[in-house]
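Shown here is one chain on its own, the form predicted on its own, set out as structure tokens.
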Amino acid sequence: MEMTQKAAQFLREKLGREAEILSRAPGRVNIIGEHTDYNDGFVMPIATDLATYFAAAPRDDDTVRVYCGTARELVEFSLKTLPRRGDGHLQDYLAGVAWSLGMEGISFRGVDAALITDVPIGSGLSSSAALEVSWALVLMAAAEAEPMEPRKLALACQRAENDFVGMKCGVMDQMASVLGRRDQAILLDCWTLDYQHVPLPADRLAVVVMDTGKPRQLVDSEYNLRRQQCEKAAQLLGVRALRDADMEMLMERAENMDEVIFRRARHVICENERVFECAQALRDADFQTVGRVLNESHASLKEDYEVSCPELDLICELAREQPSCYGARLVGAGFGGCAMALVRSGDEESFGAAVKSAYDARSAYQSRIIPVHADSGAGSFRC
């Protein structure tokens, strides 16, 4: 059964409503450019064929009822009060998006909805952004609001996560969800929000997500600390954000900078450079260079940014041992979750089986191997 049909079935069975609105918003895998987005830098994600789906029906009051088919949980609240739990619960994301869209002048009506997702939760594949964007499309459709320009929609969803949920994410995840295009990556400037698409040919390259099985929870991790360290580095370098710094500037100030702050800045500066090198290599179909850059990114995330862990290091090492693998690195904030490998197209199954067998034998966790495809961005329609 298709995911939209499953969501509609949950809406019918759990809330007694027939679907009038369907929405879909994809998660993302970031090919290159990790922890650069909140430094106003450069990233190159893809929207994936893993997504979050809503089936919904408007109400005549201000009540929101959402049944989560994935968690088997019902959330209910009022659009008048928009209660905040403060623990990163689903309710905070739903209420936060409504709060943020309200700042855009949208007048809401209540809604009954059911959601289902195949984006792995807490694994670094932007399950939260997929939820936010898909839910925003439902709320706007129920209110019969004018469609919002994609970048404006992404910023509204980011604001919900930053200022209501309390997770200080950059804008990359939401932008990838709204700007995705099949068989293409998105080279995005996180300061100007200018972007261009870069070919990621599915007939030659396969993106394979490798879930280590090690859980992480971003709100409780050191993610926010890394952001503070980057802000400190920018202050010491006399720039607005680290996207405006270069290695020459960093080396000139190195003696007056704490060693940890120096390494955080070095990662961001070099990672921005790697984004452009990788984009050009993809345009040139130079997949060996793409793989080298991915491996360098992981080493920097491990050594300079210190967001890797033994499980992520192990699964990337095992991936690189496979002859079909061009390169591998952690994706997302780190501290567990997923890594990603670029693999010769057609070899996904044998690659995944070899990595899973070796990893599961050497780790305390059980891995999950998930081939994904660069897919189109978010959308909604009325039934």
Ligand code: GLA
Given for the second form:
Amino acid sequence: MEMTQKAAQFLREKLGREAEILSRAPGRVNIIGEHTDYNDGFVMPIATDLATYFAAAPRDDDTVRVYCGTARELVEFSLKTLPRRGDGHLQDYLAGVAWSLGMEGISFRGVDAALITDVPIGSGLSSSAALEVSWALVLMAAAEAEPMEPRKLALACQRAENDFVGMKCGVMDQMASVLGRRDQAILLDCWTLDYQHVPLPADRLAVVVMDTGKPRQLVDSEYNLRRQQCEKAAQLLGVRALRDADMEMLMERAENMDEVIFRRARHVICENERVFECAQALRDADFQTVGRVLNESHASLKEDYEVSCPELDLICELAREQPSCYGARLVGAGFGGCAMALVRSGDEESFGAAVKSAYDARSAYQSRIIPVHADSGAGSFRC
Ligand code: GLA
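Switching forms now, from the form predicted on its own to the form predicted in complex with the ligand, please provide the structure.
To see the whole picture, the full complex is given below, headed by that same chain.
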């Protein structure tokens, strides 16, 4: 059954309502540009065909009832009080998005809704952004609000996550969820929010997600520490953000800089350059270069930025041993969760089977191989 139909069925069975609004918002896989977004740098994600779906019906009061068909759980709260649990539970995301959209002057109506998702939760594929954006579209539609410019909507969702849920993420995930396009990656400037689509031809290049099965650990604390280290580096280099620094500036100050701060800055500066090298190679259909740049990104995330782990390193090494693989790297914040590989189209299955059996034999964790496609961005409609 189609995902939207499943969501509508949950709405009928659990909350006794027929769907009037349907929404979908995708997760993302970042092709390249990792840990650059909060440095006002460049990223190049795709929106995936893994997504979060809502079926909803407006109410005549201020109550929100959301049945999560994936977790088999009902969340209920009032739009007047917007309670915060503070533990990153689903309710915090739902209330947080309502709180943040409220700051845009939207006056809401209560809503009954059911959600389901096939974005793996907490694995680095942006399950949070998919949830926020899909839910924001439901609230907007229920309120019959004027459609919001997609990037403005993405920023409102990021604010919900930063200031209500308490995760200081950058802007990449929410932007990817709204700006996605089929068979295209999104080259995004995280400072100006200008973007271009870059071809990712599905008939030649397959994106394969490799979930290490290793739960992500210490993500919040280590992520926030990286952010602080980057701010420190920018301060020492006399720039507003590391986006405005280059290797020449860094080398000039290297001697007076703490070694860790130096390496963090080097990752960000070089990663920004890699984003452009990768975008150009994609435009030229030079997939060998694309793959090399991906491998360099992983090495830099491992050595300079120190956000990898043995499981991510292993699965990327095993991926690269496959002749059909152009390159592989960890994806998202790191510290466990998923990696991705770019593979010759048509070879995804044999590639996936080989990586899985080699990884599972050598790791304490079971991997999951998930081929994904670059897909369109979020949307909603009334039934
Ligand atoms: C997480 C954050 C993003 C980005 C990545 C690292 O996914 O949500 O904003 O910073 O980590 O590139």
